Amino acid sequence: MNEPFDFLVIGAGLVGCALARELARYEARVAVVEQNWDVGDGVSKGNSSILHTGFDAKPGTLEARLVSEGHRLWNEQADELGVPIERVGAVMLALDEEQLQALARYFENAHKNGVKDVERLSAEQALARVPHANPAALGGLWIPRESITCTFTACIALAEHAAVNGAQFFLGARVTNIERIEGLYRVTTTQGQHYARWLANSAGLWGDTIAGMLGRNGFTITSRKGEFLILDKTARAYVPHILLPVPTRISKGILAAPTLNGNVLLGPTADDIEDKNDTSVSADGLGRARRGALQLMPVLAHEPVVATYAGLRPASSTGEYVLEVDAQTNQIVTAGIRSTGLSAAPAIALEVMRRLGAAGALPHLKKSLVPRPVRVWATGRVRPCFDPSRLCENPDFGQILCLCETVSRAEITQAIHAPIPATTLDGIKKRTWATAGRCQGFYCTAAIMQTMSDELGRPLTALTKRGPGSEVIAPDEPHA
């Protein structure tokens, strides 16, 4: 038998990585298993990268409390982790009388949740804040602390900080079976077996599947698909703040939001689907996302689209976050964490630690922690190629491989050799933004793959977009 881990986390999304980071503060052996070949490659990568205050959450719920606490924690820890946050603020726009009446309810809701800096706006005040918004607007709400970040950077930062403090990550390891043997959990994955004293279910869309393996069938997870469009950077001048619709019963609705990389995001839709692997986009879904956003800001109709994608959100049958710490069975459950999971992740992890502490299940804190390694570039910052001191330090900062986003060979090399290494093209994109510009990798993919081949020691035919089965170059066929 392999030496057992004290805690094994299933799922390397935002919540799983935040939990691993908190556990790594203690004298404990911590492991994370993830079915994808990179962290944050499931539910988390489809997030809109908005850091919510929780102003619109249902008062008195666990979600409302954890989103509010998470917003505070992110702002306190962002510099330590190297996670960029830009407080752009948000305007919720009412386009008819019914929505105008709803604004009063959301204003009251915000104050109940402790978000007391929300302001009511007249039509004139709303249009003064967002001059290019729909001129038919009847009024709005101003939420000044709503912010934008980068969901990729956030998840990778949490994972790397956990990794440099001892947490072991097993990627491409899909869980196929869980058994309880002599007080330990034996977790069988496609990459081998692990033993653990405590098991944490942070499996996102598959949270109910893992719960079923453990004999806990109290909830089901539905896959809710949201389709997005990304507009060219020329659109950014029109969108100074996050522009929100009045939420619907199903979702927060279709918004228009600036991004840290200078683009504008339109979406998402909200469609419950059966297939938990279906991240395809459709003409219908993208059309609805575009029309919904254009209701808020018609001027964006002529802005070019550079990319589209779909994200999947786990909707729990309970309608709430599922958060449990069971000291009798040594199980932790964090499930049904919807799109607010980015905002709430650090608070969810701390809530688990509080409950573990109350159960007497936490070992001693470590005397000190290793900081997360400093990255040569962070989302939204000036590229190293524009800094003469960086160029003197390493000429590879001047060797630009991705022209659209001015990404250098040195940045890609660092991503490949990071504590959680980028071994796929998507992994490179999430860490450097290479291939995410106007040409969408048309001009730079070959040079990036050659760099990956050199640094990883793998042939070009072995390189993938996001893991086995997504090879970019087909192997040569043997001659007859």
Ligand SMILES: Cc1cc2nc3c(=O)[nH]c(=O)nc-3n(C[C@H](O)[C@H](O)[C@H](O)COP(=O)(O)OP(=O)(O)OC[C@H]3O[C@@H](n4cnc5c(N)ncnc54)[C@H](O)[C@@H]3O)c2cc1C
Given for the second form:
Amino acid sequence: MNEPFDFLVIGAGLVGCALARELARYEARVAVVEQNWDVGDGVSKGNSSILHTGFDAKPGTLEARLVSEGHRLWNEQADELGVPIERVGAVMLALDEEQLQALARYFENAHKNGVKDVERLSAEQALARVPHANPAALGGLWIPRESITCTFTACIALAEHAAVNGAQFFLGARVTNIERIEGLYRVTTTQGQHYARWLANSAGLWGDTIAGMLGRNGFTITSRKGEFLILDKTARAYVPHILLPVPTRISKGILAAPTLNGNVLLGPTADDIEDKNDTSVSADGLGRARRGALQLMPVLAHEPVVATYAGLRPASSTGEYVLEVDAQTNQIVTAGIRSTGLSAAPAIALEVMRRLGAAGALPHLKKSLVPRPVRVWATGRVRPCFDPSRLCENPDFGQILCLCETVSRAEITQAIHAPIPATTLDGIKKRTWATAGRCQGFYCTAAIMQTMSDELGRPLTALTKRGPGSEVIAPDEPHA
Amino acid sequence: MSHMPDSAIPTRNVDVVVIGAGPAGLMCAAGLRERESADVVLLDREPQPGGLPAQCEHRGFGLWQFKRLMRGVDFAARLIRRAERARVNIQTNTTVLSVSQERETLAVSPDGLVRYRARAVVLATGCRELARSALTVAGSRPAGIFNTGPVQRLHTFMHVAPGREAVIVGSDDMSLMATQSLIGQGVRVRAVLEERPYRLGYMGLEWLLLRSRRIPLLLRHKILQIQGAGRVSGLRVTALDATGAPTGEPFEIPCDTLIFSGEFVPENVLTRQSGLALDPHTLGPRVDQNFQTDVRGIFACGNLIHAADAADHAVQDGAETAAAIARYLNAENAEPLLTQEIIAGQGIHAVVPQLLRRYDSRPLSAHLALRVDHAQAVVRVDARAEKQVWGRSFALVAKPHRSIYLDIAAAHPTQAPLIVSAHGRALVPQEFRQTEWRAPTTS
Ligand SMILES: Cc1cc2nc3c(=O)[nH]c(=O)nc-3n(C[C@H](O)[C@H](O)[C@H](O)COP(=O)(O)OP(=O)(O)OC[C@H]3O[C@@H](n4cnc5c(N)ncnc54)[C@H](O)[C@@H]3O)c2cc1C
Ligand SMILES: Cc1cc2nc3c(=O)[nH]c(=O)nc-3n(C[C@H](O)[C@H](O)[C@H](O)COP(=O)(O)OP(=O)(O)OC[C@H]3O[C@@H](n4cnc5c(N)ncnc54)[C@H](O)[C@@H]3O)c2cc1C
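Let me have the form predicted in complex with this ligand next, following on from the form predicted on its own.
Then the entire complex follows, led off by the chain already shown.
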């Protein structure tokens, strides 16, 4: 039998990685098992990348408290983690009388949640902040601390900080069975078995499946799809702040937001769907996302679309975050972290630590922690090729492989040799933005594949988009 | 954009910087050296010069310039030899990061950053295909979706095929030629899909080649959905009616590879960032008959100003740009006496150049490249200013995705706009027999 882990986290999404990072601060053996071949490839891959203040959350709920705390924690820790945050602020726009009345309620709501710096805006003030917003706006709300970040970087940073402090990541390992044997959990995965004293269910959309394996049937998770479009960088000048609609009962609604990379994001839609693997986009969904955002800002109609994607919100049947620490069974559950988990992740992890502490389940803190290795580049920052001193250090900084995003060979090799290495084309894209620009890989795909093949020591035919089964070059020799 | 002190970046003064060593850039740089022995530096981000043709193994180049059909790599090699003989300073592996309106070019290579100060700058950065997601095709995000660019590169430089069973979207000559090189690699091409009621390409020869291989060209068909989890497994396709709406039962085409092709746009990263005026129809920079943009001393030519035209025309552009720059270098501060707009009239979608600038009262001649706004047959084209005809031409067939050409000559200077129009009869879809999709019998 392998030596048991003290804590085994199922799921390397934002929540699981944040949890692993907190656990790695202690003298404990920590493991994370993840079915995908990279961290953050589940729900955490397809969101709006907004760091919420929690101004609009339902007051008094766990979610309201954790989003607000998470916002603070991110701001405190972002620099040391190498996670970029831009405090662009948000303007919520009311386009009719009913929405105008709702704005007043959101203003009060924000105060109840301790977000006291929101301001009400007249129509003129709103248009002064966002000159290209819909001129029919009747008024607005200014939420100055709503910020943007990069969900990929956020999740990878949490995971890498955990990894350099000893947490072991098992990627491409889907949990298929869990048994309780002599006070230990035996976790069977598609890549072998692990034993653990404590188990954390942070499995996102499959939280209910894992709970089922543990004989807990308290909740079910359904997926609610959100489709997005990304506009070319020329659109960024029109969108200085996050533009929010007044939310409806079912969702926060379709927004237009700047991205750290200098593009503009439109979306998401909200459609309940059956298939938890279905991240496809549809003409209908993209159409609604576009029309929704154009209501906020009609001029965006002329801006070219450079990419589209969809994300799935894990909605719990309880309607709320499910957060449990059970010292009887040694189980931790974080489920139904639906539409605010990027913001709340560090606070969710801390809340789990508090409860573990209260249950006396935490060992000693480590004497010191290893920082996450410094990255040569973070999303939204100036590229290293513009820095003459970098170029003296390593000529690869001057070898630009992706022109649209000015990504050099050095950024790509660093991503390949990082604590959580990029082993897939999507992994390279998430870490460097190579191929994510307006040409979407027309020029650079081949060169990046060659670099990956050289650095990973794998043949071209073994390279994948996101793990085995997604070979970029069809696996077999073509028949003559 | 740089946050470093300028002094840390070495600066070089040259006469002309040419950006992009494709056919247009190579020919422009060679021409400048041959006629002026000007100090010219030619920059390209690729490890080898030659532009797109250097990545093409298919035989589709040079008929017009070299009077025979050549492989892209050989076509490129000829131009490179010419530039080398003219002792053009070619810097490969060098990416241009920015060009300022003061003609300062910032370039980076493994040797570091360099700033070039030049009397003239030529943008010859070519074009690229619109990516699939930009076309917002519905479906999942499996591996196995390509543009023709990466497919050509994988083939020419890395000797690998993208897959085994491919569907190609787009019926341009480029797509058809890409199809051919796939077939050469042993890939089975299941079908070529085209949303329009007619084929975009002109080259009958290429098309016949496909037909002889029984590859169906499905006109008026489009993808409803891309299927597959890890790798593409098939497409859901529908026929379209005359209004472009789906009609009939959708059907599935199994395949592991999907190649998008044919929708070309200028490679405008530098153009946009340097704030040059763009033409809303070509989407490239606005130029005059001397290939000069709206900024003095900055020129643009080749596929950047008319995306996806044949390489022969890029060569021609390069040669003419060299001649124009030679004139410019001798009279840098000359002010135009007269500026005249060229306007796309009836039947025309885009014109290159968009402007005539006159520096003296001598008679003026120029070549115009035109794109029609719909497919036409038996097309008469003319250019008129103040009801006077400045040029006429005729084309048997004209389609929106390739230029047709018109030479103009004008004796009398005028400011009245030159209006270019095309009159032909609409290409009726029946002229092109539509192939039906039949599921292949499993063997
Ligand atoms: C459209 C949309 C927009 C959003 N916008 C925002 C926003 O702007 N701001 C914000 O704060 N939040 C936002 N969110 C919410 C945020 O993305 C989620 O709350 C967060 O990503 C949830 O993280 P998670 O770790 O719980 O889930 P996940 O990221 O899904 O992690 C769970 C992991 O468990 C793995 N797993 C599941 N089953 C198994 C198994 N059997 N074996 C091994 N591994 C398994 C999965 O593969 C997955 O990687 C948005 C969400 C969506 C969908
Ligand atoms: C798949 C395909 C098949 C084709 N087949 C044919 C054919 O059979 N016959 C035919 O006549 N034509 C064909 N063409 C068209 C032909 O390739 C073009 O007409 C020709 O390449 C245009 O030349 P150009 O010099 O304008 O641009 P390009 O050849 O595209 O050259 C542009 C150069 O600029 C460089 N560049 C761009 N940006 C930068 C930067 N920032 N810094 C440094 N360098 C930069 C690029 O690396 C490139 O080398 C085909 C095109 C494609 C895509």
